[in-house]
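Below you'll find only one chain, the form predicted alone, shown as structure tokens.
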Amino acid sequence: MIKTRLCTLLGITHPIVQGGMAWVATAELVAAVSDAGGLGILGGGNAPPDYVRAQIREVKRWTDKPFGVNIPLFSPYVDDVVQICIEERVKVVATGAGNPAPVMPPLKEAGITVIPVVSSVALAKRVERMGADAIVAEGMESGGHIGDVATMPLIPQVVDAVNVPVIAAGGFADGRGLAAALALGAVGIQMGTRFICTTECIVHPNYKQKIVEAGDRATITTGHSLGHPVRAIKNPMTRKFQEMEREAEINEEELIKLGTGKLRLAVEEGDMVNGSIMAGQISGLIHDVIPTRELIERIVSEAEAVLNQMPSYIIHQE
């Protein structure tokens, strides 16, 4: 049994947090991970207040184990979110896309537990001033809105950083990546696409099926003239917001347009072409749709037997 700081401070059996991603990470992943002894979060992304309550009250109904709720400093609702995470008694908020200092003092309050999921050493050394009991560190190999700071370079600047437990995110599904991370300093890892590729994920069936047939350059960024990278499998969407990108004049409304909507498309409708499959670039390591509870089981397991091998690769010289 691997345990770190961070199972005391949530109160989970393994040290896997599973990443909020909007429109994904709904109800059904979510109370599934956190049954099997990780953390599951759901993804509140711009979806209505009232839409998220509901999401919070059916993973109560469905488990009595910890969970958070993701909550993208950009939605329209914040406040609102933030208000009914109070109300409804959430453990753990994790924050991202902003600065959240607006949010920390009520949360704080109400003894909910914060991680701001950041990209960058001097993010992660102001949200711990604003009190974040724990960071999400997440590399640019990470699906959906990215950084630009790879995660074994940023993994262990952030440790050596902060004093506060730190989550690596970017390029985790199996016991080998959850070893390393610990190797690095971290407290645990944080997985979003190997939990899209799990039997209760509620996504549509040909997104699990893009993710299991990706290989290692199956993904692509766009956004960057928007300042707002995105990674997701390449189909004909991207590759239109690729042509766009690179004329000479570029219309910032027209690719807002562009991919407003996109990932919604994918995830509802399982349109594979004009939809947004964001991924990360471990998609290539993922080549099965199994349960949660055995892919967080099979991680475990993995990397205990990694760490008990560790020994053996080191020759002594007489």
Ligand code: TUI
The other form holds:
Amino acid sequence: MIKTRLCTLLGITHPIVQGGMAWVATAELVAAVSDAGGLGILGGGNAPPDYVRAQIREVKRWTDKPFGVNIPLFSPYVDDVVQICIEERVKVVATGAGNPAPVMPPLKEAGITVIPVVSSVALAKRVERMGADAIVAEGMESGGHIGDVATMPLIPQVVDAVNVPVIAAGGFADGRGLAAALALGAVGIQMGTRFICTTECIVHPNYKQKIVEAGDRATITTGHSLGHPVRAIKNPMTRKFQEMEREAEINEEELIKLGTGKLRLAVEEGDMVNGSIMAGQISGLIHDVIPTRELIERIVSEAEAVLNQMPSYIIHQE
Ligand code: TUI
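Any chance you could show the form predicted together with the named molecule after that form predicted alone?
Shown next: the complete complex, the earlier chain at its head.
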């Protein structure tokens, strides 16, 4: 067993959090992760409030363990989803893709544990002052919408800048990664891409297969010209996006049109040509699709083995 401050804060068994991926992290995956002793987080995405409420109730039907809801701050339904989380007595809310200042007061007042996802030291400090209970620091190795600092330099800098527990994200998929995150001063890891390749995750089998087949250089980032870089597996859709971004006159409207709805297309239809297959650089390390419980147990026992090995590297000299 590996116990950290995160386990105490959230009432979970293992210091492993599942990223709240839009369209991907549905009740099935969230319940499986929480039931196995991690923290599952529902991907609110920009789904309508009624759908989010129904998903919360589904998770509660499957497990009585703690779970969270992710609220991306670009969602048009942010305020409604905040209200639903309060009404449904959700224990944990994670925010992403923006500054959580507007949602912090109502969530904190309701006694909800708030864990913003940040990609810089500056925002980590700001959210701590706002009352964040913990912080996910996400490196640019992650899939989806990302910042511009890599995990290895980001984690220790955030750990040094704040007092609240820091969860490391971006590039984690196994026990070696968990051990490394603890060495950097984090209290646990958040994984997204690795949890896509589980039997409980509802994404189209084509999506899982793309990740399993991916190598270390399989992903690319697009959207820099729009100020919203997104990492996804290279395919005809990302190539088209790249070509349009390289043009002298960038047509922002056309780019936005090209990107909109494409994650859902990949997740639901399995369209690997026109869809956006958001995934992290760690895709190259993922070789199988296995049950969530088995995955979590494998990661924890591997991390234990790695940590037990560490003292043997220290040679004590007289
Ligand atoms: O949110 C994510 N990753 C995401 S959201 C998403 S949905 C999407 N769908 C289609 C196109 C684009 C996105 C896919 N992946 N991760 C959490 C995260 N948040 N990473 C970085 C940030 C972040 C960035 C800037 C958090 C705060 C922030 O603040 C800027 C500010 O306002 O100060």
